[in-house]
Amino acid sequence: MTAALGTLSRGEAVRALKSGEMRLHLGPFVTALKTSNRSVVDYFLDIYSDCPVSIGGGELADYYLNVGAPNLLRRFIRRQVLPDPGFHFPTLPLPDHMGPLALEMGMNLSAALQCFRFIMFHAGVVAKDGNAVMIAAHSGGGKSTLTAAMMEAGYRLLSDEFAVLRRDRNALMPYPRPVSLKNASVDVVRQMAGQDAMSTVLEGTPKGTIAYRRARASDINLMHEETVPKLLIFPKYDKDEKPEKRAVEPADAAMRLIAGSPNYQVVAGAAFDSTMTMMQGLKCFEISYGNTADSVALVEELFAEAAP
């Protein structure tokens, strides 16, 4: 039986995390979490407070993630933290206070490298009235900032990191985890969403300054409601750039999506069929812009055309 994490006492939640009995139920995935790292515990209890969880070591999970020191020495001397998703992956340890980043990295790794029930694309996803916008960009292209901005424009968050496409029909599954923001984007989104929507800021990470915008309770409450992909956006932010839109051929757009998929090659034939079906109903555009307001206006305009 699940309950919102925030309804548990701190003691009950901490004990479940330390013992590895904490189960996070989010979208189509159940993740078993284990950690005694103080920064991870504090972050998880705050930013995931609206998410459904259960406690029970006997309950099966899709993923098992342990976030802790890489060895006994680093628990006490020059303390470090590392995500362990249960399989070998070359990840550098982080300073102990960067536990939230280690947790989110571990959850990304778990889904990206162990999910074969769905086709995964590296993209943010927001939706309105059952129709979805996919936002795909390379690091620094503005994907997460635009995803967070669309939330403030009245769109529902499905995911910041993965577009999760079903194999049996043209539908995207929600996986509403926190939106990862870097450097200048942190202040931009804080001004839009308010401080209560944001995590504490991590300075000096390998990716610069990082903070997370929490998923809203309304996003989490709708985490089992699928949406139909209607619009695919490739954003490009460049300071002082005038807002522009350019249509992208579906074949080109598909190749860009596939290049960012962590499991397309493994799912193989089913991935091709599902992706081609999805592309038939998608309008695809590149947009360039110099500020957040322009980016939202462009997406709103294109969405109105793609999903009238």
The other form holds:
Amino acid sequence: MTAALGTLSRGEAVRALKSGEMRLHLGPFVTALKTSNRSVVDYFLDIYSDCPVSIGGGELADYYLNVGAPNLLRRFIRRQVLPDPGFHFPTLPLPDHMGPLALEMGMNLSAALQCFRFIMFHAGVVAKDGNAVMIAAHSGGGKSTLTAAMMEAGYRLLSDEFAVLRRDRNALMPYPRPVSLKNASVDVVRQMAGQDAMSTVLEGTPKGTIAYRRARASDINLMHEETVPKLLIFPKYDKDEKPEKRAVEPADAAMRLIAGSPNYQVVAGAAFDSTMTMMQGLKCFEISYGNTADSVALVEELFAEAAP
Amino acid sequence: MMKAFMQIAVGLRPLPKDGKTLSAFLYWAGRGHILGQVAAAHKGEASGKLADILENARIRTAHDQRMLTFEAERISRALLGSGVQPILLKGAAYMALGLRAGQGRRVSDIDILVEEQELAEVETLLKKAGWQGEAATASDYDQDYYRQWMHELPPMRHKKRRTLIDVHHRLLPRTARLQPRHELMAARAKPIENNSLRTFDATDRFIHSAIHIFADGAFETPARSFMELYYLFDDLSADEEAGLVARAAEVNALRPVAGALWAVSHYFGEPKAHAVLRSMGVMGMSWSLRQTVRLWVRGGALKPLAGFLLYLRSHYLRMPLGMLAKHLIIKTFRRKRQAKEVGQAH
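And the form predicted in complex with the partner chain, for comparison with the form predicted on its own?
Whole complex next, starting from this chain.
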């Protein structure tokens, strides 16, 4: 049985997190979470408070994630925190208070490298009326900022990180975790979404200044409602750029999308078939822009054409 | 608990009905990298989340199987015309032969055995076909270390497909205390249908697995290792079982085989393994090693200590003490340097 995390008492939730019996049920995935790091606990209880969880340890999990000190010494002296998704992956230990980053990195690693039931693409996904826009990741492209901005424009959040494509039909599954924001975009999104929507800000992380924008209760309530992918956007942000759109050849778009998939090669034949089916129903565009309002206007215009 | 889990993992017992135990079992199997094997041993029992988890594991391991089959074919092709008939070892062999030990097995690299005098030619041909040395072992120290003392070439990775191959010319390092007679095992190797590759026969597969687990490594993935031994032992015919000890003596691998028989009998309650072990008389596994392995497998507060002891043991078995001291010092300093470099890169 699941209940919203926020309906649990703090004591109950903390005990479940410490013992590893906390289960987060989000979209198609259940994650077992174990941590006693204070910054992880505080962040999780706040930002995931609308998410369904179960405690007691009897529910099966797709992923088992521990977030804690890399070793005994680092629990006490110059404390550090590290995600441990259960397989070897080179990650640098972070200072103790950067727990939120360790948690989100760990959740990303877990899904990216352990999910094979779905084809995963590295993209933000938002949707309206069952039709989805994929915003492909490209470093500095502004995927997360645009994703967060689309939420304000009346779209629901499926994911900031993964387009989760089914193997049996042309549909994307929601996995509505917080939107990860870096540097200047933290303030941009705070102004749009309000302080309540934001996590505490982490300064000086290996990725710069970081904060998270929570998934809304309305996004979480629809986390089992799949959507049909209609539009694929490759965003390109540059502060002096005029708003512009360019159609991308479907074959090129597919290759770029596949290059950002952590599991396409492993899923193999079914991944090819599903991706090709998806591409047939997809309009693909590169957009460049110099501010958020322009990017939202471009996406809305293209979405109106792609999903009339 | 661990015995029960091992037996569930190979299908000797059904999956736990109780949610908490099942969850603990799946956690254990996931961390041990054997979920694919669990999925292979428990077909059609699952529904709901459990079915999803097992299906996920099946898709993952199906990829490993495809990769391995493809790579074996490529290796065979790379050596075409040279007359070299490499022996596939371990996982690659189990999969090529369709053995239970290979079903659902996670595989990351492919191991082959060739004759020592063929090494140079094999290395040249594989390099021509796209395999190349790894950056991690490109240093002069590593290259010399491998070529002078080890039982294999430095690992090679294919430049496009990123698959890893280990070319062995013997089963344990030249410096190891135990020197199994791999040439006698190779002499009985059998060709695989339709290509130039071979595998050890059933008895020698069990013996080699025992050597690998009990005389080489440090029990890094004990569940996976012991399941492999269980399957290989269980696949032996009555005659092969009866001849096992004599063969182990002939190829100088009695000690590791005793260890392997203990593991099969202890964790899987296999009476036949116990009987063979009894027939070896005093040639058992030492009490202290048994206890250390059990602590390591069981987990808990003493696990790190057991792991450290097994790590020391694996190095002690691999080389003389003076050489070991020098090697460990060099490794420690290098690890520190690498940690520093990683720190700077971030």
